[in-house]
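In the block that follows, a single chain appears as structure tokens, in the form predicted alone.
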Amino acid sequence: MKFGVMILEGPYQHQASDSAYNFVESALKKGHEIAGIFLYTDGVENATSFMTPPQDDRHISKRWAELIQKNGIDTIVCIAAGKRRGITEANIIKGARISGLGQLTELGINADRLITFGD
């Protein structure tokens, strides 16, 4: 099955970063593919680079970075929740790229199913 995955939260308010990673993880260990990840909303938040968290603590935007490079997932941030939260190209975790709402119509599109994790 060909899931597209779309997240709505920030990283450390919520686990819907958390949980959406491992939804990931676990679909591509059982052989599915990820036609995508849009991040949209607060959920934009899981793509900055400037990211530092507590030693103790895991380094959310680092693991998504290293997953969606490893496995070459399309990976959205949303222009207009990306500009509002100072979110840029400039500043994004590689793999990423801003583009806007007409990514997501085409991922769900592509998808079999679009999975959401957040509100």
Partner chain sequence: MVEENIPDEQSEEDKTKFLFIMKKSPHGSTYPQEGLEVILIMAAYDQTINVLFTDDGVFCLKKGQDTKGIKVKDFSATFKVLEQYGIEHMYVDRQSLEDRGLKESDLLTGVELVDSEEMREFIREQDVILPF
Given for the second form:
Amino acid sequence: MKFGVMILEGPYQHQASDSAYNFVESALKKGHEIAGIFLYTDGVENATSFMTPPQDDRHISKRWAELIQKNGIDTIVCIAAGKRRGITEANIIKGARISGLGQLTELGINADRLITFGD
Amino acid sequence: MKFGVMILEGPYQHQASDSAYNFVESALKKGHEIAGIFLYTDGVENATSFMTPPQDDRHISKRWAELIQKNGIDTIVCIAAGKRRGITEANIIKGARISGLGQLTELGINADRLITFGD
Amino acid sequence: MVEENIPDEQSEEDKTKFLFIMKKSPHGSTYPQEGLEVILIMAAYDQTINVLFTDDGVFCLKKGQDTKGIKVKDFSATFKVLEQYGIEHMYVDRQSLEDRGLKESDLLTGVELVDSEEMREFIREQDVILPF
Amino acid sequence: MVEENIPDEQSEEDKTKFLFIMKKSPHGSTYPQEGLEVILIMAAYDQTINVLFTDDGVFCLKKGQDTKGIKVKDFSATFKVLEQYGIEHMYVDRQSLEDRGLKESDLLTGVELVDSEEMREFIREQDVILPF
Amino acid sequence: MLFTVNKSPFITGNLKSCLRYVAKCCPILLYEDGVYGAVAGSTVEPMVKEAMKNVTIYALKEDVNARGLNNLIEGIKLVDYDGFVDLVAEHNVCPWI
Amino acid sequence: MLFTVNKSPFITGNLKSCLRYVAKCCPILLYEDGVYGAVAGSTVEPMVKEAMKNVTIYALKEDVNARGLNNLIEGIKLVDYDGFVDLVAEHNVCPWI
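What does the same protein look like in the form predicted together with its partner chain, given that the last one was the form predicted alone?
Time for the whole complex; same chain goes first.
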């Protein structure tokens, strides 16, 4: 089955990003396809390549970058939200791209499910 | 009187950053001193120089940069929170500096008041 | 049965049913404003869009919002023009309104007042629910 | 009167009284974990530190937290060692505990159970309150 | 339709308002701080038990364990992330966040 | 001690829990979504009115106006940001956020 995922909160502050990651990982393990991940509002902060958390903590943007590249998951940083929060081509993780809300609409139309993680 | 301010949320997502800004502006207007602004947890995102919001919206990091430079307000990005969220020397606004939680403690000791804006 | 559907109805059937649930108050967080942005973009696609205002989301429709003092844009006027964007239903939860001391005449725009019980089947029929 | 104070007491008077109010649950947001970080740093300064756990903050002290499944560090053990850091009082709101079906024996560490009424004067006497 | 609730019912009204909208056949998944709604002996237990007459309530095991909750209301079904995925495969999702 | 409350009392328990801790002489400032607690004719009005027998409740005018709230509980005092600053100059702050 094809799942779409929207994330509305950034890394570390709320659990939303962790929950989304764990959900996506389980979905892939169970053979589902992730049709796309749309990062909106503070969710765009998950895509910063400038992150350097302590070594004994999870590296949220790095593990997203690895997961989406390994599984070819189309991951979109909302351009307007990214501009407001300083996520640009200069500091976006590999595997993610910047685009607009039309992509969220298409994800809603094309995926069998769309699930939102936020606060 | 000397006020210290702590901000725990980032720009645009919650009202905390706007409220803190309006409070600081009024305090300065009324002749108070801002002994320091400590950006902690998502609050560090207020200090990104990469922000480019739409022209008809407020530019949160730019107006902070202007206010703190004009009034010589010591503004601190918590180093640990900044590392987790990708705020580093490479994308910090002018007038702010990166330091540790000891600075928050000293602000609490030295300021007459410490007020926190968060969610 | 598929054979009995006339083309137009069949095309209606093919549309994705989106429901925006606006639960949050304006200004305290960016959620409703950003939800509104999604609605405006999505309206350009030929899909079915419904909006339900419930809980503190009903405050989004309060008349007389004046945001000059907090120095942010007033986006409430945009809710007023939503009906021109081909939104199928704009529902407002009656109990949320009453709990908050509001009347229908306090609202910016014409809406359909509903009880949550009436919404149960409606929610079940939706394809995609977007919470803001 | 100042003249009557003995030096030690006078020095106590000079200390800033910090009260951390831990109102939020662990894991759902980073607030309590980050509050704990502040307490640990602040303990190195010779000030008065008090902590009040109330509302969902009492869940921070729940025994048996196991965060392996959500892949985050378990910071609850650190609350256990707070008493070694010279915290003056660790208060827990009795009603918050009872509302949540918890007993004192469910908690990771020894605390002082209090009623909110008893805290009113105490809160008033603080110099700096930090909410997490 | 699967309703997902991620807030503590002791602090926010999300679970309560979700229950006003949930139809009899729709399951609810408590996750993140939503799992606090599954705790036995709390002030919200009566509301949750009443709801369970009509709907199935799941709680995410990983979040229950993270919070050290060992005394849950009888009848709450624990699922892990794989079970969460199965529920989403079966139902569209109404995130009551 | 000035207690500041920034959450809507219709969704969160912050105002209610603040009222458990506030001493008779301590004012409360409602700001951001906290100002919804000042609305007349709502389900929280009785709680707010009861509290006002003992404490002074202020609401931040800029936030009241932003939300279009024109019908407030009698006795709630409106202050603007300058008044907010004055309150903080008079009192230490207990942010009940």
